[in-house]
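As a starting point, one isolated chain is supplied in structure tokens, in the form predicted together with the partner chain.
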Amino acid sequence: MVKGQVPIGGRGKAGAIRKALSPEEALDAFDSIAGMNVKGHIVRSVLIEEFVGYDMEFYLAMTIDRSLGRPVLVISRKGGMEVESTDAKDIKKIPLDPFDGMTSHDLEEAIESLGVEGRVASGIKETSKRIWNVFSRSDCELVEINPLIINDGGQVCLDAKVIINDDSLFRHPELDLDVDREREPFEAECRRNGFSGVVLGEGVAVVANGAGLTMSVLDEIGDAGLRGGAFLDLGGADDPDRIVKAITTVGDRTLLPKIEGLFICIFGGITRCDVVAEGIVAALSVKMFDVPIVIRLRGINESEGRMILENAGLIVHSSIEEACAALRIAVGSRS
């Protein structure tokens, strides 16, 4: 089997996992696989080995219920690729004590729900103790095998993902992860920056404070028929150097080659909008834009940000629509 590794689903629809039946079948599987574009990731390792037969195959994984608040373990006889698509009655959740974990009991309930006995049984117990060690020493929010095979030989774990909590990544150097490898260049420099950055493609770069306000300022742009293209939410802004670095990260052409604008949105709640206005017409007099911007500040200090900003050139809006509608006509007459 050759297997082109990348940290995402759906490698075997992308014909990145293909199966070779000779060393030159497995040569030619690995040219077509090594360097391929898998949803945005570049396969970079391929893990070549050995085909193994099976009689039974298993879904095993060790991930978290958001609306429980609680590790459960998740399994299911229909194992492989089509996880996804399974039948809920056919998968069995069972939530876990964050403290206590798998307990005997809970392993005997999965057990019960597979159907399975004897070896089968022994091997599934041991196999989900160790996804739980594995899950809670080393903060993951998903441990899976997929699938899990019995043969004669025993059990074997043909694949398997893991992702590892970013917030817990402090108490794991042991992991050694280099965790920017597979981030677009531009949310690696924002993670560096300790904003929150995402890439979506070609439009407008928006700047604001707060992931929901972030999300709600892109939804308005969509709806004043422009493109979302990127985003940094700025967190907590009362640093001017901060909004001097956000900004011109969103400039950086080798960062954000295909920006078409830049919406700035401030809430100035706990942050000031004077201090945020400094930190706005700084880093314009270090970078020159070549897109159109359009500032929006609302808040504490609001009128001394307006003026800050109108005295060195720049058009003030205190509604998000206004801006959009503004933006819209900017971004229009250039396109």
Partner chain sequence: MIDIWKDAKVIVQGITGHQGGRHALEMRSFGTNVVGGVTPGKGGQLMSGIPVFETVREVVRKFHANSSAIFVPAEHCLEAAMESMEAGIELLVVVTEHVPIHDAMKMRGRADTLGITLIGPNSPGLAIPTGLKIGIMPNHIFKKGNVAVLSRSGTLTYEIVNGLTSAGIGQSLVVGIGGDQVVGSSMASIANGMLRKERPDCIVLIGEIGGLEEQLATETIKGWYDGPIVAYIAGRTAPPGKRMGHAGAIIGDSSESYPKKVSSLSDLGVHVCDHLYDVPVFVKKASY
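Show the same protein again, this time as the form predicted on its own rather than the form predicted together with the partner chain.
No partners, no molecules, just the chain.
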């Protein structure tokens, strides 16, 4: 079996997993899979492993049910590529107490739902315990085995997926993960500099402070008939150098080649408006922008910040709606 390695499901249906019956077929499969784009992820490595036949297959996973606020064991007699289309009645979800973990009662409920016994039941119980250990000790959001197969040799994990909460990685140096490997270059650069950044596509880039404000600005941009292309959340930055770094990062065309405009929206709280203004002026003095820029500034030291920007020849807006209207006109005039 020749498997493209990407951090997303659906590889089989996308053609990134192929069976090879000879060395020549394996090479052909490798050539066709390496470099393939699977739902936006490029295959940069390929796993080659022995084909394994089976008598039974299962789906087995541990994840978080956000509605319950609890970890959930998810099991089904129907695994493999078609698991996403499996009827809900064929999938058993067992909520776990995060303090008690996987109990014998939980395991018995799982086995009863699968209708298995003997060595199959014992094997699934042991695997479920191990999944819980990995899930809880490594701050996981998902540990999935699909499929877990049963054959004459016992049980075999044919494929697996693990998602770890990025914010917990500082607790797990033993994992030695290259967390930037699958990130967009802009997102990797933001993370290296202590910002939160996300690429959305073609459209307007947003620099704001705070997740709530950032999302609100993106909503307003959409209501104004524009598209959000990327955003960078400054957080509580109160350092002109960080403001400069944030704005020049967004303005880097090698990182964001599809940006049509820049919306800088700051509410001065921890981040003072005059500090932001100094950073904006400094950034624009070292980086030439080839897209329209609008600025909305409110909060602590607003008048001082407004004066700094206006003295630099920049227009400052008081409301998000006003800034969006100005940006729509500026972007439209360029198309």
